[in-house]
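Next up: a single chain in structure tokens, the form predicted on its own.
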Amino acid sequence: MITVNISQWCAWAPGLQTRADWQAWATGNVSASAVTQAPDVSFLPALQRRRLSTLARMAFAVGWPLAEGLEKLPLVFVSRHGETPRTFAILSELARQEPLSPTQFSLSVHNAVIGLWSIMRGETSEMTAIAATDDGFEHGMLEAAGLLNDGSPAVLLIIAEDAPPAAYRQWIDDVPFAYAVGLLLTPGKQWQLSSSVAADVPAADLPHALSWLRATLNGQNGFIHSGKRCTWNWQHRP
């Protein structure tokens, strides 16, 4: 069991940028836009923005405001599918026997986002990139809690998934829309997370990070996420 405080959160999806947008989404009054959009990262110089994929832009859009004014802030980045669109583009070029871009390849690896974050913020704290299955959100929480236990005053947790290329949608069915959720975690007992052997619990109808956000915005103090190997029990202490 771990306990943490979630002092701030920030989220982005097409058509869902403000807290009012997300509150309306949580109550079922609005949905994410079907129109492809890119998050606003105008706080970065144009030369730096050009290197960012949609996934990286989403991660920066939710993480940058939370990190404002903080130094030596460890980062845990979670994405099950990572830079799938960029990788698919590289594979398509390979299939057409076209020359490959070393820059595109270097930015397609799973830890590219945290590398760019480190460079653009001048951040040298510990950073981790995690790829897990449906419960990557909880594994990210465990990693962040470990960093807090080691003495970090705060940890930034970012969960992000881009919409998959059309060719992959037969197999990638856990990304209802492109989204990113950022959490600023600090030591405390506001949230309690425990796990047990996988039980016969219906799977969440949303990715776990979005399910947590919906439950939080709707004032739920307890809920369960079922993973393939274990069941995660969330409890909130107001």
Given for the second form:
Amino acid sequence: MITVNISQWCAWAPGLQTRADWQAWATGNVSASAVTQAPDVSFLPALQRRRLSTLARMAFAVGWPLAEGLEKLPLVFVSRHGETPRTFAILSELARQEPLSPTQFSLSVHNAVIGLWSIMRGETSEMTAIAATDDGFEHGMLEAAGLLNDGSPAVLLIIAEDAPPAAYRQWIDDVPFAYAVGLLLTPGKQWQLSSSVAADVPAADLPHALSWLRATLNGQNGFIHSGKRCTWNWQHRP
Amino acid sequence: MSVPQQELNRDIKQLIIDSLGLEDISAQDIEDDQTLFGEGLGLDSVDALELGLAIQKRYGIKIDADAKDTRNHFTNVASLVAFVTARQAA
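Starting from the form predicted on its own shown above, please give the structure in the form predicted in complex with the partner chain.
Complete assembly follows, chain above in first position.
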């Protein structure tokens, strides 16, 4: 069992940017926009932001405000599918027997986002990129709790998924829309997370990070996320 | 500069902008003798690889990444124009 405080959160999806937008989303009054768009990251110099993919832009958009004023902030980055538009572009070039774009290639790896984060913020704290199955949110939380336990005063957790290219959509059914959720975690006991053997619980109807956000905004203090190997039990003690 | 050289000059500037995603500048913003890498325009080593690839594709020429003078050809737009002109004539 682990316990943490979630001191702040920030989320982005097409059409859902402000806290009020997300509140309306949580109560079912608005949905994410179907229009493809990327968040504004004009707080970064143009020369730096030009190479950022939609995934990286989303991660920066939710992480940057949370990291404001904090130095030595470890980062745990979670994405199940990663840079699917980049990898699809590279595979398409290979199929056409064309030379691969060095930029696409160098930024297609799973830890590219944390590498860019480190360069652009001059941040040298520990950073981890995780790809788990459907419970990456909880695995990222475990990793962050370990860093807090090691003495970090705060840890940034970012969960981000981009909408996959059309060619992959038949197989990727857990990204209802592109989204990123950032959480600033500190030591504490407000949230308690425990796991038990996989129970016969239906899978969450949303990716776990979004399900957590909806539960939080709706003031729900206990909920369950079932993963492939175990069931995660969330408890909030306000 | 002859007319074809002027066209090639503009073409290479646009190629730099398009292949490297320099969305906020236009061809007129790049000086012929402005240093492209490090100082000047501020491009980096990944840009060098990307631009090398774009030039090879666009002009159908081969660039030897290990050749000593390759670095000099990529100094600025003027040197790239001279390089592409020489290779296309060869």
